[in-house]
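Presented as structure tokens, the chain that follows is alone, the form predicted alone.
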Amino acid sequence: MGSDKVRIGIIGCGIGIFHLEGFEKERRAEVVALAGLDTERCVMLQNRFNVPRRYGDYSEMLADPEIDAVSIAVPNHLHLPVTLDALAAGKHVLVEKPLARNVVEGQQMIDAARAAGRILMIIFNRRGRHDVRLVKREVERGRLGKIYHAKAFWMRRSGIPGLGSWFTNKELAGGGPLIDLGVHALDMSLWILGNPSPVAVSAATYAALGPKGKGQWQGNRFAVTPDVAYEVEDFATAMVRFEDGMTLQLDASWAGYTRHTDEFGVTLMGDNGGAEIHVKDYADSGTLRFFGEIEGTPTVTEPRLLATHGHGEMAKSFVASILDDAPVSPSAEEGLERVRLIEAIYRSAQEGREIEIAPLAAVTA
């Protein structure tokens, strides 16, 4: 690897477009190859982004000694095998969320990265948003006081990614909107709050519309396949308790008869102030409000926000960790913690009871 540039290979030509856009914004990165089974889409991306090489089989890409790192944008069930292959080939790895379908797979990935001496980073691109970063800084500075309750959500009115596709297959996806969208909401809130330790969760999941063939994301490239069983939830709700007494309400939905279009956000309630992020249809502005008071009079502050590119911010962080030895963020370990909490939520919903969550040291020891 050259001292001033990281040569990247992208695996997956679906959401891989966002990875390409992200690395295009990082001057110290150069995408030199694409790999994917959808030839038409890969050719389109290769031409649009002027990528020199294209492979049908990603293993051929991994054999290329000129590639320093890979960015993985494939379905959830492939995160483990593709990551292991890339690490074995000596590549640094950036992988889409969720880290894995379950804790066992995620831990295998982390162990392999440590053994290979390579960086394994996960994409939580919402961390790159200006509103999210502002709230995190205010929390770190103590401006909101002690946070005692938080809410996190990602809700869609009609947004199942593909009825009958891998998204709605339990084995391939690991779950529905909780592991697809809820993982983003969890990461935004927990990162803002400094990664507090969860101790218990009580949850419920529902499959109300998907099994009826309703709730498909309009205009999505995945075709509706009504004869294929819908195996995951279309709505999940959970209450999480943390070691310091704080609570978090989480809601994640692909489809439901609500006012939401495609919306996500985080609300914080502190003893000295509050904050609310509410993003509708991926807006960059008008999404953040801080709540406080001046001499007993309630106040609302709405900062002027800057537009950012989430995957671009992830690309910068990934390259900095490789070239500058900067801390890996978002780390695979954080990704594992999100998966661990999601597992507990699914278990609570399945068993119909509160589930206690052991300290991470007890899990990974």
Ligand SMILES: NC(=O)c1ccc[n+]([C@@H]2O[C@H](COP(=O)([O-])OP(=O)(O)OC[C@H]3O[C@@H](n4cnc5c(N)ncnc54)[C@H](O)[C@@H]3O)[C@@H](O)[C@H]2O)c1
The other form holds:
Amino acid sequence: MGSDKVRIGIIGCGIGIFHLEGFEKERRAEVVALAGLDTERCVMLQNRFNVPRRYGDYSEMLADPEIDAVSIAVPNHLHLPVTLDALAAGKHVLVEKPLARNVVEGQQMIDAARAAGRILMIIFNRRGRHDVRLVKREVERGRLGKIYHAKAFWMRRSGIPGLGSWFTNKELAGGGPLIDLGVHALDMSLWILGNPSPVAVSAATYAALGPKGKGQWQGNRFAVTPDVAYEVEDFATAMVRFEDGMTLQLDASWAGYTRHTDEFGVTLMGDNGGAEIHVKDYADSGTLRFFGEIEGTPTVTEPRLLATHGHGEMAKSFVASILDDAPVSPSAEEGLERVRLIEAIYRSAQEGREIEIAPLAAVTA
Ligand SMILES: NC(=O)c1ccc[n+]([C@@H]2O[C@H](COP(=O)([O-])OP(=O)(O)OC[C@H]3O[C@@H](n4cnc5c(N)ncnc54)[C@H](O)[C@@H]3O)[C@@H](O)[C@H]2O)c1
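Same protein, different condition: the form predicted alone was shown, now please give the form predicted together with this ligand.
Okay, now the whole complex, with that chain kicking things off.
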């Protein structure tokens, strides 16, 4: 470490903007460089955030000895090679969700981080939300009793990102809304629940609008572009069974004829209470309800919530793991377990039957 600050290099200028905002909020971090192939967007970000150095390909950045850690925001197929190269260059790594396209790749990343003695952390920025944290705390305190059923969803009416880009290419993305949005919904719910072990899943996937060029969101407008290759699902639904008997219903959609605009949430049913997070269009408040009772009379509690910056919370946690030896959270191992479940969901959908899931490695919440 050059000083008491972690010197960060950001790789990727799309969602990389949230990485810049997040690290700007962390006083023990300093973004010293930015890398990206799309020069125009990167120059705009460099100027806006006063980043001292800018590179094109990420490998040029990794040769910079004044960088302690990198924050990776590149397409899913590049998470593995960029992470391996960054670790080999001695950098700590913060990488966007999903950890990787599949379990084999994710495991390679974890093995490489262990061998290099460097931190590998994944970004699950929704964990930074006030509503998500409150529900986790109440579950941990046992206030809802035993949770027997959960619902997790992320549903968009017309929100296919970049139709025809890497997002809708199976090889480059690893999947559609399930791996893109469903991974957030799965992580929020499983983190809240203390990472229970799934034992089986029954799932289906569909591609109803995407192949017709419908349902996309591009350049801040709705658009229809026929004759564009669309190789992934636009809706996935799954029922997951857990070791302790709990079930979880997951729905993830980029596009579909539903009432949802862009909405995600988690519902928990416990034998002593319930909770519902329902976030419409990324709202920060009015999104949480707890269900209980007073002497048999049903009650609904709506906590007042504070806005948080998800990537800011991730930046804070990453820096604490580097400078203070704080536990890495969210850990790459948790990222791998989400990918393992997603892989089983895709397999179940493909084979049209319930799939058993092998016992998971212990993961701490
Ligand atoms: N956490 C979230 O809420 C969230 C939101 C959106 C996207 N993401 C994730 O972030 C990642 C990137 O998504 P995006 O929407 O920003 O994609 P994008 O296509 O808009 O941007 C990708 C960036 O990677 C850069 N890049 C590609 N190859 C490179 C190389 N060799 N060297 C340097 N830079 C390179 C591109 O130049 C571009 O700036 C994905 O994994 C996605 O799942 C996360």
